[in-house]
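This document opens with one chain alone, in structure tokens, the form predicted alone.
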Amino acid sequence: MAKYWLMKSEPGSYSIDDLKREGQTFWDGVRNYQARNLMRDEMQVGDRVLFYHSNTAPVGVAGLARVVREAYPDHTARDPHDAHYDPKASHENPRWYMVDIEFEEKFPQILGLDQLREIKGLQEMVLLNRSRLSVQPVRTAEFKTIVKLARSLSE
């Protein structure tokens, strides 16, 4: 059974438009153990993703993606020239993992965090309670509610 996730990205680094243009990408640079464990241990091919723009105005859900490759070692952790370099990572002990995702849909406009806080049924959502986590699970009902509302927005 497919699971649902929310993955955050700063649009200045990588946006829903970048994913739309490229079609597919690897989700590198996750350096939080809880987020890593979710990607490594629970994400599966076919899982759906709410693509979330963070550290911008407005922050919020920008579109949808789908997991197309399960977790594998994040090679950027071993590259001393990469911003995500971790000197403790090695081939034997990769420490960090990534998944591949593909573009599915860009919403007509961002469904902002303030709007999400007002939606009945989302009060227990991880995003609204532990929002710093860059990769987080989303319940089926939460996912469906957000997608329905986001698709109904017009620019």
Given for the second form:
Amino acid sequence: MAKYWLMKSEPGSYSIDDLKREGQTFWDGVRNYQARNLMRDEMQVGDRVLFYHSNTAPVGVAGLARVVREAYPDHTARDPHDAHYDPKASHENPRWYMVDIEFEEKFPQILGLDQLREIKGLQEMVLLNRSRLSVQPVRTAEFKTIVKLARSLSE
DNA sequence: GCCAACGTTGGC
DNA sequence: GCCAACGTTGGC
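Cool, the form predicted alone is there; where's the form predicted together with the DNA?
Time for the whole complex; same chain goes first.
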């Protein structure tokens, strides 16, 4: 059974349009243990992802992606020139992991955080309660509600 | 750019 | 293992 996730990105560094253009990307730069554990231990090929734009205007769900490669070491942790460099990461103990995702769909409009807050049935979403986690699980019903609503938005 | 929330680090 | 200091996230 495919699982459902929400992954956040600041569109200034990587947006749904970037993913659409490139088709596929590796999700590097996660430096939070809870988010890492979810990627490393829970994510499987075929899982579906809500691609979320954070730290922008408007913030919200921008589209859909799919996991195409399970977790493997995030090489950027061992690159001193990378913004997410971690001196404690090593070849033997990579410490940080990433997955690959592939573009699936861009919604006609961003489904805004303010809109999500108003929907009954989404009130227990991790996004609305633990806003800082950058990779988080989404319930099946939540995922379906969001996709249906987002697709109903006009251009 | 501000700042609240909250995760991480490190001295003890 | 506690907890203060510090750093980061992310909405506004």
